[in-house]
Partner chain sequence: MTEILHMLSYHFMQRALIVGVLVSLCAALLGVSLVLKRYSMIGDGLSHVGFGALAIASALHLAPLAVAVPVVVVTAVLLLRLSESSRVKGDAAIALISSSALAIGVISVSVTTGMNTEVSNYMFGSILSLSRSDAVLSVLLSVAVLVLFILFYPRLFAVTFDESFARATGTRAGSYNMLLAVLTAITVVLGMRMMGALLISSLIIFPALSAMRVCRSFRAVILCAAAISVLCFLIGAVASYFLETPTGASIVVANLLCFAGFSLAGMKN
Amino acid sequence: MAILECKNLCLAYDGKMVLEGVNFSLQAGNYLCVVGENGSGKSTLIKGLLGLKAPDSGSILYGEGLKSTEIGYLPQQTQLQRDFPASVGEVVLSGCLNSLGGRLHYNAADKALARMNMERMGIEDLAKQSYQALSGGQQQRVLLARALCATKKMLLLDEPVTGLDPIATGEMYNLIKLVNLCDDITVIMVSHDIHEAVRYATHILHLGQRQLFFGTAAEYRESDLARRFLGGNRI
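Could you show the structure of that chain by itself, in the form predicted alone?
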């Protein structure tokens, strides 16, 4: 059974169609990169997948017991968020908020999960440091650890390497791929970096206010669409 399936999905604002004709499905452990130019509907699709925007028509279906509230989400950061006055440990632990249920406080299991994910991201020694004092690469590791606290099945990442230097970018891509492979977590990543998308992803979804392509990364690499998008360059 697919962990995620979009059927004839259309999303609109105030009656104006923003994204239409989206049909794809993912199996658990797939790694999907969503690509397209600005205004192509990528951000709107994210809101739909997170349950923040209801379909105008069509449907978004989850399998494997997944709920939209159980998707780990790493958003693009604003400057205000980069300057958030909290410790690294507090930011990571906040990923457990949706699992609190009727509880008012984090329990020992929540705190243990936060510690484990900080260790996985190599930031356990930063737990008491101020989040706003970290480098861009360190902050993204913190946010990835936070997202992992929210899910065991699916991560949604919105341009996770924007603004990072080449070394931090490579490290971030490698961490995401390790999570995908080692934990069998389905990854959906919005990216402008086609070359790296094809390198790491199993599948590509190309949007242009509608679905222009969905298939494997290998199929996309050979497509005319990919070559046109890159100005004639071959991936």
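Everything numeric here is computed off the predicted structure, so don't read it as measured data. Note that the rigid core is defined as the largest set of C-alphas that superpose within 1.5 Å between two forms. Positions refer to the first chain, counted from 1. First, how it differs from the form predicted together with the partner chain.
- Put the two forms on the same core and the Cα of residue 120 is off by 2 Å or more between the two forms.
- Fitting the two forms on the rigid core leaves the C-alpha of residue 184 displaced by under 2 angstroms between the two forms.
- Each of the two rigid parts keeps its shape between the two forms, while the smaller one turns against the larger by 15°, per C-alpha superposition.
Having gone through the form predicted alone, I am curious about the other one (the form predicted together with the partner chain); can you provide its structure?
Shown below: the chain alone.
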């Protein structure tokens, strides 16, 4: 049984189709990398998968009892959040929102989870600091720690390494792979870094206003599409 299945999915803004004919399915524990040029509909697909955007036609099916409260999400960062008065601790803790259930406030377990994820991201020293005073890369780590707090079964990441230095980028990929393998979390990541994508992911989805390719990373490596997209260099 697939954990996620898209059937002939079409997504549109105000009647203008931006993504059509998306057909793929994922098993629990898969690591999917979504690639494509700017404006090819990657973020739009993520929004569709999260239920932030209703499909124009087609369907998205979640299997294995996956609920929206079990999904962690790292958005492509907006200007809105950058100058928000909040401490790093507050932002990370807000990732535990979906485990509140009927409770009104966070408990000790939530706070411990937030602390653990801050340590994972190497930002535990920043907990009391102001979010808006951080550098772009540091803010990205904070949002990732928040996403990890929310993740129970699936993690959706929209360009998680934007603004990170090369060392942090490598650590980030390793960390995501670790979460994927050890915690058996299904990962869906949007990335422009195609070389890293085929190295870490189990599956690749290539978009360009429609689905250009879906298959395993090994199949993708052999495809003509990958060769063209990579500018002739074999990986």
